[in-house]
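Here's a solo chain for you in structure tokens, the form predicted on its own.
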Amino acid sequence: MKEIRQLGRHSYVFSPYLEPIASVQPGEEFVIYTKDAFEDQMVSEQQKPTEVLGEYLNPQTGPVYVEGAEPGDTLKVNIIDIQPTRDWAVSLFIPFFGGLTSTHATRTLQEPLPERVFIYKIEDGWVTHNNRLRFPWRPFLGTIGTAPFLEALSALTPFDHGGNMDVPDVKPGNSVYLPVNVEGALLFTGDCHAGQGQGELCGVALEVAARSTLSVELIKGKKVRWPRIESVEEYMVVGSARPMEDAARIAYTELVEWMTELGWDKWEAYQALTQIGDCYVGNMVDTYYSMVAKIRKEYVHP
């Protein structure tokens, strides 16, 4: 099985202008290695993030060129497995970053958060800091996306290409549908999480370096407008915007469109999602917020 590692500098943008580090064929399984959101630099609870971290976060492994992918196609990424490449995860507080503090985009006269680092042990299916901070291993890819058509977007930014969505449903057993904007799609991924609550409240999940097994498929001649996720039981769409209600509107509108593609009348789909749809916050801390609208397949295919 092909193994893909970033041998040079990691990318901190989703860009159409970078040379691919590897290529894969549709249907091919491959393994891709990623560093954590801090490029594996936070290793001790005695460290202060502002003294260690640089200006950029979320190193991406990629781009990976998908043979045969052309603009106007959709790339389906099947997430087969995620395994940690070390026995610990890290979370931390960063001054002026997170959902319950002032940020560069929501400035107030509030004092900054205290800097604090939490190192978690990964063992026997659990991620443990102490008796209270003990959570099950629930891995997912915080960041996954294709290259935009023209501009380079920060690896901290979720948008219609995917990116830093921080959505826990981007996990093993599920498939992510992404737009192909450039030849070869140019797939990037990184920012693996050992687990995260909805919203990624302090801005830092259980960050971990990982080894992920993926495969890709191409849907020719049909391009999704926003990322879609499919599980065995649900259809989901991710919308990313500010304010948060616009992200929810994107997600639900695109889910209505997906249901019409599956044979539904548009207005009956709108009615069904009003009565039985679900919606949750992926992140409420990034440059754009991500919302996930979903519906169980049993209601789509009664």
The other form holds:
4 protein chains.
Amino acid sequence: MKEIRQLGRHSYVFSPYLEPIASVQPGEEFVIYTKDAFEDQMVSEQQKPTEVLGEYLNPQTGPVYVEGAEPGDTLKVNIIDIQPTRDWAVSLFIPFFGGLTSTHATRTLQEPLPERVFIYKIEDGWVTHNNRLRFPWRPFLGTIGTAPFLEALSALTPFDHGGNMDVPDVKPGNSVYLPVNVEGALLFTGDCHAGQGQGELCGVALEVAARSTLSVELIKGKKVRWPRIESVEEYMVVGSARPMEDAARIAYTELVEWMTELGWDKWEAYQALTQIGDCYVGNMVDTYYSMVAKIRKEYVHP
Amino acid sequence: MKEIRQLGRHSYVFSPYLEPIASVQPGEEFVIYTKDAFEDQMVSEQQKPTEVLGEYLNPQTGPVYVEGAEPGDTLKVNIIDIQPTRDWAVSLFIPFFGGLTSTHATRTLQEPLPERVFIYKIEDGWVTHNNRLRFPWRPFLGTIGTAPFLEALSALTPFDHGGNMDVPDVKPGNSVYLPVNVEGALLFTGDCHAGQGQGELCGVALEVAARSTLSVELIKGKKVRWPRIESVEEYMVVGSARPMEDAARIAYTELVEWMTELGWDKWEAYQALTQIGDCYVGNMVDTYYSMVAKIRKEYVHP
Amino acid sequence: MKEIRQLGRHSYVFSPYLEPIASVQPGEEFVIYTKDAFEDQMVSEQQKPTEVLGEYLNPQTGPVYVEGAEPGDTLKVNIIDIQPTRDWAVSLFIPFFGGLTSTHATRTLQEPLPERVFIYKIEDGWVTHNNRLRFPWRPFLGTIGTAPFLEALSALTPFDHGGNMDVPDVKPGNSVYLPVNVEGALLFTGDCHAGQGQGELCGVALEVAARSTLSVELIKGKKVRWPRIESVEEYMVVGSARPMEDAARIAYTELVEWMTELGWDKWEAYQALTQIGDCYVGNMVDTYYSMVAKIRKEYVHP
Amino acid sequence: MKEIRQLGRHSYVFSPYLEPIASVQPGEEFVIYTKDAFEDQMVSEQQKPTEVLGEYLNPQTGPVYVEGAEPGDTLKVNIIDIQPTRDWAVSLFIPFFGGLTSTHATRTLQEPLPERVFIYKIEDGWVTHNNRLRFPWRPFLGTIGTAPFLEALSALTPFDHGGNMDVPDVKPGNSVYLPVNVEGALLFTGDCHAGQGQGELCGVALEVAARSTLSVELIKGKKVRWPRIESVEEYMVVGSARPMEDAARIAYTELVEWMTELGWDKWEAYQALTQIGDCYVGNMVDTYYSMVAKIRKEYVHP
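Form predicted on its own done, so how does the form predicted in complex with another copy of the chain look?
Every component of the complex follows; first up is the chain already shown.
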């Protein structure tokens, strides 16, 4: 099986201007290695994030060129497996970053929260810092997306191309649908999380380096406008925007659209999602907030 | 068992200025009857909401005086049972109301969506409009709260006193903690839903008249700042605000606070909720949006 | 000339449930006395706001009953004159209140900003704390409004009834149009500011007790939906909402509406406001933010 | 005087990855020609925007390399003169774009507003469509900025690098301070407006092709975080974000910062801006809203 590792410097932008580091065929399974969001530099609780971290954050492995992908297609990425490549994960408190602090986007004159490093041990299906901070291994890819059409967007940003969505449903067993904006789609991924709550509250999940097994498929001639996720039981759409209600509006509007593509009347879809849809926070910390709207398939195909 | 029905006119505001219609003792089980959000006036798909509905919306049964409740206490309401008092529910599309339309708060120059009435049959544990719009009976109280201190707030508004939160976890088996702002607490409830998705997308759930069995308890000398919900498995807080991120910030901040009351260090609580907390949309349609932050008890008491 | 002073306790809510303290005739000039937003309790820079201030804030003088006012009318309030009744003003830094701090609505885990009292001398048309903090006397009424229909809203809240808008254009020479929701209109006012920037950044302007000369007129059978202001040169609308863009949308939509009432085509009004409208922040600190949209009359009546 | 015209294709992104089309020296006056936001393609009221406009919008002239500019510097751009290069301007109604409609960011299920073209004649200092839509010639540069560090941002986006701020104070006689993120600063500008109200309400100002005379200066070793504007009488900061209150928070926080650089105590600056600062909407239509906070120099240097 093809193994993709970053050649030279990682990608810190989802960019149509970068040279592919590898190419894959639709249908082909491949393995992709990713560093953690801090380039594997935060290794000890004695470190200070503000002294270690610089401007290069959230390194992505990519771009990966998908043979045959053309603008106007949709790229389906199947997430087959995620394994950690080390036995520990890390979370941080970073000054002026997170959901319960003022930030560079939501400015105040207040002092920052204290910075701090939490190292977790990964063992026997659990991720453990101490006997209180101990959570199950629930891995997913925090960041995944394709190149935008003209822009080169920071790997810290989620938007309609995917990117730093931090949505726990981007996990093994599920598929992600992404728009193809440029030839070859140019897939990037990184930022594997050993687990994360809804919202990624302090801004840093259980960050881990990983080895993920993926495959891609192409849906020709039809481009999703926003990322979609399919699990065995659910249809989901991810909207990323600020304020948070705009992200929720995008997610639910696109889910109405998906249901109409599946044969539903638009107004009945709006009614059905009112009564049986779900909507949770992916992240409330990134440059755009991500909201996930979803519906169980049994209600879509009754 | 005491049965509480509205005497005379219903309450359309959560108000400290209204005379109690009944009183209950802490520990006492009682039954309370509620009309649906439209005063049981929308009964046919041939009706037009704009012709039937006026300024009196979301009628509440109350205020109910709780013996011994004093400002500074917390009122715990146990939701024991909810039964429909009729065999049908109703949902509406109301012009300029809902999550995927401009509204009186989010104004545009666009035309409204079409108005429409959906009548559902309640039978055998299902709520059915047709073979596509068919959902399980999952009842809860859309509106529940205590009187504010000085204000009289519309029954359409959710805020720190509870009110029109439209949170599906206000359901049988769970308990809601509300602040006591005035003598006797002055409990109001109404707006029973036969089911609702997260967000209450079109603004109108499966509205039903109901007979609910409740009991109340008092926690003396300690007042919750925002409504809390406890289920067998989870601790939850409801924050209501605009924009939606402010509601999420309130919910998660108060959940940090709850965990510290349960013995947690504040910073470890912030870290734990980052990794294992959940956060969903209660409503994205009311005067304030409601967000629910929650954590499973097994992670709070490991 | 009739002089209106509060009898007994002040009003802390804009409420339809309070007894009028006075009545006035349309066309009649009258004088109204108002305390400052802190009930004249903050008098020294040695005081700590958190030790002095309680739950009763922003006292209003009112309600004043307007003879002949009926629901569905509009109340025009002419602001003829404002005089301070003392020779000093006060501003405060209050913990978790203001535009550049987290607040009770925008919660974080951070520490508050320091609290502080600034006493200003009013003299010779200037309001002076020291040689840097020295501003011209530019008085206006921070809070003015009518009673809502069913709700009793905190005097700290601006909304469609007016209330705590903190808009500097509510000043001598200008007129404010308010909706009449209940018989007698029930006018309240207070919170005089000796001056204030756009946004009322720290949350507390140059607060002063005052003696204002007003008169009222009635526009029968036509109710403004949101407060309007007219000066010699401009038409203005105040929208109050969160997020701030919703306040701006309300203000500009209602200004389009006003122009159509004055004979404009809706689409030309939208175009004209695009090219020549102005829009500033009234407050970015209250329970709802207030935005003022305006246009010079020379462009409305070319 | 050096004349800068775009060579070949225009720039549609503020990108560090593009080759400079010209270079200038600090202190040198130069002339720069810019097309209108629609590449001069909208020329008749019979055209339909949706049939003419494609994905290439808001063409910028640039990048212009500034000799000696290094990351960490600030670029001061003096706007000396703006002249139209044609005798007409154009405004449009574009479906799902503007301040009083749902948009691609604020999604609803509603139909769009009608599309429409307004052609204006520029003559004798006035910009005239008909006898109602007639406004003074008040030209400014809608879009101006430097290249971001890693990202290539759409020319439709305003952010900390400047970009599509749509702020009327970017006008002749004023200077704009921009961060230098990459060697040579890489200045782009375009989107000249013959006039615009605060907010750019329908999303399209009085768009015109222009010939602007500029000069640049370098402030070595000190980088502004957000764009600043200086006029003869005022200091201003532009913050761009969503929701709008976040843009206002940025603008005012950076203005506090500017005042501290000018010798003020931080808390006195916060107090002064409360009492005498101004804050208006630049745009309420772009990918980020732009807010301008300002203070008159007489209050900064009393």
